[in-house]
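Read the single chain below, which is given as structure tokens and is the form predicted in complex with the partner chain.
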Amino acid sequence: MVSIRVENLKKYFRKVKAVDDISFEVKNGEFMALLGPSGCGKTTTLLTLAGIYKPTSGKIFFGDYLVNDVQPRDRNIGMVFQSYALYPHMSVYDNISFPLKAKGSKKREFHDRVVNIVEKLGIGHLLDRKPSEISGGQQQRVALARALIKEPQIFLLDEPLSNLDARLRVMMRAEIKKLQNDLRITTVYVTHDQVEALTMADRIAVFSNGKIMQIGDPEEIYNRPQNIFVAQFIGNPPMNFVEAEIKEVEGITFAVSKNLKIRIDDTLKPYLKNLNSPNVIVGIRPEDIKIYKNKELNRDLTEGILYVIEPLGRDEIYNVKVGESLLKVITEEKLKIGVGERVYCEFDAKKVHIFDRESEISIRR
């Protein structure tokens, strides 16, 4: 096991800045997710870690060892590709033992190891089949087995679950996490699915356009997004955003827009000095808004019209029109309100996020 350190890594394809000056560290045995939308440079980062791509500039360390010029095969990594890349002309057995054969091992030396790993992954009965003769989920396990058979010190996975159906994905999510937990192998896991990142990873690096927008553990990423990109990318349904202005009224600080007025909690006030101007974007998660049918006294309520309801089984998403903007509110409570009726929203002042409108950076940076 070994740690990874990336320093000012850049990877350009001619003019395309696929990876644009990123730095991060993955600790020994840590599960790190690289999360971001399509085309943001996740795969490029992973392939550069693997040594398939040469960095345009920057340094990659495995432990204290600079690996920039080390060949992929000497980096001791196991990799799972998005396409699985199982060799179609080889049996499952040959696929899994490929890395050992490539190193010149003989069958009698590695047979036990193959048996061992296929037992662990529950694919022992598939050894004679070709990849085209097994299901997607099984292919996925074979790919995992092939990556792990040589007991690598680093485990790289590129969207390994994106070809699976929703149910299988949820199952494999837990299995991969368990596997990583058992092996305690330093892992970099690429995904565009925020749920995967939040549920599986010890830490998450959120990517956008070849840059890292924020690195932190899932709790941090979710509760303290550093910028609007992270705030809107993480969370489902996404965070609500409202343009507002910071104003002081009778000694109380508010974020005020045309139709709503949100009180700024005392815990946030010290951060307001980070603002260059009073123009802000206020973010509030759907679960941090409470919805009432009647105007209750002694509460700071914002009036709106119920636009549409999206039932989710356990929860319901209420879409509320407040002036021009549409707020999403998620709650377990089943309110008996009809579409078009008047409702009242209460914002949890402690959970409000405030971003500079110019720089889109959180005041709690």
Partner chain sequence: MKKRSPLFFFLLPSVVSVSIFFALPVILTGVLSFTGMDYSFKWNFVGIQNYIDMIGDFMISTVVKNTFVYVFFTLLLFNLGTALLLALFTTTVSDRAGGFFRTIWMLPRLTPSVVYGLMWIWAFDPTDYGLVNIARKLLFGLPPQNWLQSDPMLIIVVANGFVGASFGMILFTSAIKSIPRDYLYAARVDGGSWFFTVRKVILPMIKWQILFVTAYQTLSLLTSFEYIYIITDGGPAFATEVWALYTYHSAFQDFRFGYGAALSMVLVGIGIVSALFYLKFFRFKEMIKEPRIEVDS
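Switch from the form predicted in complex with the partner chain, shown above, to the form predicted alone and output its structure.
Excluded here are partners and other molecules; the one chain stands alone.
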């Protein structure tokens, strides 16, 4: 096992800044997810770690060793691509053993390693088949086995689950996480799927436009987003946002807009000094809003109209129109409320997020 350290990495393609001065570290044996939308620089970063791309500038260290000029074959990495990239004319056995054969290893030297790795991945019964004769999930396991057969120090995965159906993705998320936990290989995993990142990674680096917006563990990324981009990219349904102004009413601090008045919890008040102006964007997640059919006494409620209901099986998403804002509220409770009826929303003051309107940065930075 080995750690990864990236210092001021830049990768430009002519005028396009694919990766724009990023720094991060992956600890020994850690599972790090690079998360972001298409074109944000996460795959370019991965390919630069692999040595497929040469950095425009910056440094990449594996442990204490600078690898900028080290060829991919000499970096001791295992890599799994989105397309799996299996050789269609070879059997599963030959696909898995190919990296060792290419190094000139004898069959007696690698046969036991093939048997060991396919047992871990549950594909021992597929060794004589061709890739076209096995399912997508099985092909993905073969690609994992081929990458792991070299016993790499670093494991790099580029959206390996994106070609699978929803059921297989859920299953393979658990398989890959269990495998990484067992082997404790330092792993960098590229994905655009927030669920994959939140459920699999020890830490997440959220990318946008070639830059890292935030690095943290899944709980921190979800509960303490550092800017609006992270707040809206993480979470399904996404966080609700409302433009408001910070005001004090009878000694109590509120975020006030034309149709909303949200109380600011005392724990947030010390951070208000970070604001450049009282004009803010208030964010609150759908699960942190309660919805009532009738106006409850002694509660600070916001009135709205039920716009539409989205059933999710166990949960329901209530879309509530409050003035010009459309708020999403998610709850397990099935409320007997019809579309077009008046409803009342209560915001959990301790779960409110406040962002500077100009910089879009959280006040809790």
